[in-house]
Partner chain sequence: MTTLAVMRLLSADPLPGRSQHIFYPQVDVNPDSKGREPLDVMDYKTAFDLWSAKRASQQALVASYHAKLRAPESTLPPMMVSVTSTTADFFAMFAVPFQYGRAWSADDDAARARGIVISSELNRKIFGGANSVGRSLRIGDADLRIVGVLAPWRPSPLYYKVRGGRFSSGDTAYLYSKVDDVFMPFSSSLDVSKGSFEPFTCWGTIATPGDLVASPCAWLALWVRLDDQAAVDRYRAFLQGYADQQRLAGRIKFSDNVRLRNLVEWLDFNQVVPSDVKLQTLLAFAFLLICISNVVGLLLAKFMRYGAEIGLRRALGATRRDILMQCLSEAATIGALGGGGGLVLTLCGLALVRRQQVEYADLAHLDVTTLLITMGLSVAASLLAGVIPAVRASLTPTALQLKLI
Amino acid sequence: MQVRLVLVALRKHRLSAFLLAMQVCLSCAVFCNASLLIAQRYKAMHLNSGIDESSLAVVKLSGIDPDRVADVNARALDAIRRVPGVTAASVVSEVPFGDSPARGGVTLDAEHHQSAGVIDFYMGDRQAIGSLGLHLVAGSLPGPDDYAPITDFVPSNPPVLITRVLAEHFWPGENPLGKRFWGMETSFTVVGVIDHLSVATPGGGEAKDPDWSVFVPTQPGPKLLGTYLLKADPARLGQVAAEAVRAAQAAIPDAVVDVDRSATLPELRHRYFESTRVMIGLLFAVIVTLLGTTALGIVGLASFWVAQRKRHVGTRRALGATSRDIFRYFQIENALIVGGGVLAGLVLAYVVNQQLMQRYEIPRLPVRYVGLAAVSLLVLGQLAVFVPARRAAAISPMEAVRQG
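Just the structure of this chain, alone, in the form predicted together with the partner chain, please.
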């Protein structure tokens, strides 16, 4: 009964009702997709790198002539280990959130027919696995004799540790231990499986999953030089790291400290996700302002309608409608308009999602986001209309008729 009444009345305000619905529709589409983007970026930001970040720092020296300085690694490591607070130090090719380590396409056959993807190759000396805190889940760690010098890009035919995700990608459902893959002019044999080890630039490179990396045991030398990983108590890490940088610089005076890349892992991670954080903040601000604007629009228009329909309300009241009826009338009206907008918005949300899927690597919009958006907007609509509707309900029949 009430609904039909509302619909008849709405016919007189086609334009404003349509505009309001349009606005709700747009808000709904943006809301759905923006929250999807936020969730996606939040997930990316809380990626498990697989290493013991809170107690690690990197000292990076560059500008070392590999031919001239044979014992740079030893001198630098020695200097770093002498710094009070350093519990371990090792030579590595790179760490997550730093520059890229060796990266290359690999195949599952020696003839390079069966391409398996582009992955990161981390290299490190005997202390590296322990310092990084890599977590072995199957197989064994490389033995002391497995650490060989780099020939071209990596050691020749080395045993490697592979992440669980990558093993499953290469050989679904099979035991990866003892299996081989080929790339960078050499063949790699899997000796152990580790829980996680993220690529150096998650989300930025060609790897389809952040865990597409392997660890290659490597002997330090002219080609594995200049990047040192140190471990210290998390509480004093920053201070210890700064001292280690000074110590390394003093030990190798003709090297140039790479100031940007010499940092603690928490710092590197923070910097790496800087733009992600900015974007999340921005998307969040957009959602909030969007809902605010929509709510303001509803309040404004509803107030105007109430004012315009004073006589109409008064007449209805005089004819026996209770103030509750009037209140409910405006609520139903709002629910109808917002509901219509939401319905159209859902369609638009999926259209926008389609477009975004083509341009950015984002997944299909899950139904729960749509549900969340619909419920939020309906609730928001009801809240926004509350004050104007109460004002309408408070109109006394006498007053309305007199004014009219």
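What about the form predicted on its own, after the form predicted together with the partner chain?
Just the single chain follows, nothing else.
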């Protein structure tokens, strides 16, 4: 009965109800997709890189004469290892949250018919696996003879360590040990499986999963120099890293220290996700602003309708309607308007999500975000209409007649 009365009343206020429903629709679509982006970025910020970040730092040199590679690598490593507090040092191609990695598309057949995706290739010397703290879960580590120099982009036909996630992606349910994949004009043979090793620049949509990485044992040379990984006690890591930079610079005075890239891994992670933190803050502000504007719109319209309908409310009270009936009337009216806006908003949310998926490779909008947005807006609507509805319920028949 109440619903029928509300619908009849709303027909007289079509435009106001429609505009409020459209505001709810827009809020719902933005709420769904902004929440998805926030969750995606937050997850990326807290991903497990698979390495012992708290005890690692990088010293990066550039401007090195290629003819002096062997000498430079040896002098740099020797200088870094002599720094008090350094427990290990090695040459690597890159580290997570560092430079753009060696990345390439790979296939599961030599004829390149069966594409397997785009993955990151980490390369490092014999000490790199121990320095990084990679956790082997199956197979074996590369032997001393497996470390070869880079030919074009990677060593020729090398054995590799593959992450558990990537192995399952390549060969679901199968033992990956001994299997091969192809890319970068060579083939790679899996000799071991590691627990985690994130891509170097996670969260950018470059890979389907942050763990799509492999480690390639590599001999230092002209294409593997200048990036040195050191390990130290986490409590003294910052001090040790600073001393290591000075030691490397003193050992090779003609080299240029890359100040931005020479830092501890915790510092590199913090810098890497700085823009992500700003983006999360902006998206959160947009959500709060939209919800606040929607709540104010509901309060304003409900208050206006209560003032406009005082005589109508008084008449209903005189005919036997209770305060509870009047209160529920405005609640139902709000639920119908907000509910209509939410239904339209859910459709709009999926349309916006499709566009974002095509342009920015974000995942499909999960149903739980849709449910969260719908419940939040319906609850917000009921909370916003509470005060105006109480005010309407308090109107007495005599008051309505006097003011009507």
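Predicted model, so just to flag it, every value in this text is computed and none were measured. Numbering follows the first chain given and starts at 1.
Participant: Let me spell it out: two rigid parts, one turning against the other between these two forms. At which of 130, 184, 269, 147 is the hinge?
Facilitator: Per the C-alpha fit change, the hinge is 269.
Participant: Can you give me the rotation of the smaller rigid part relative to the larger one between these two forms, rounded to whole degrees?
Facilitator: The smaller domain rotates by 10 degrees relative to the larger one between these two forms.
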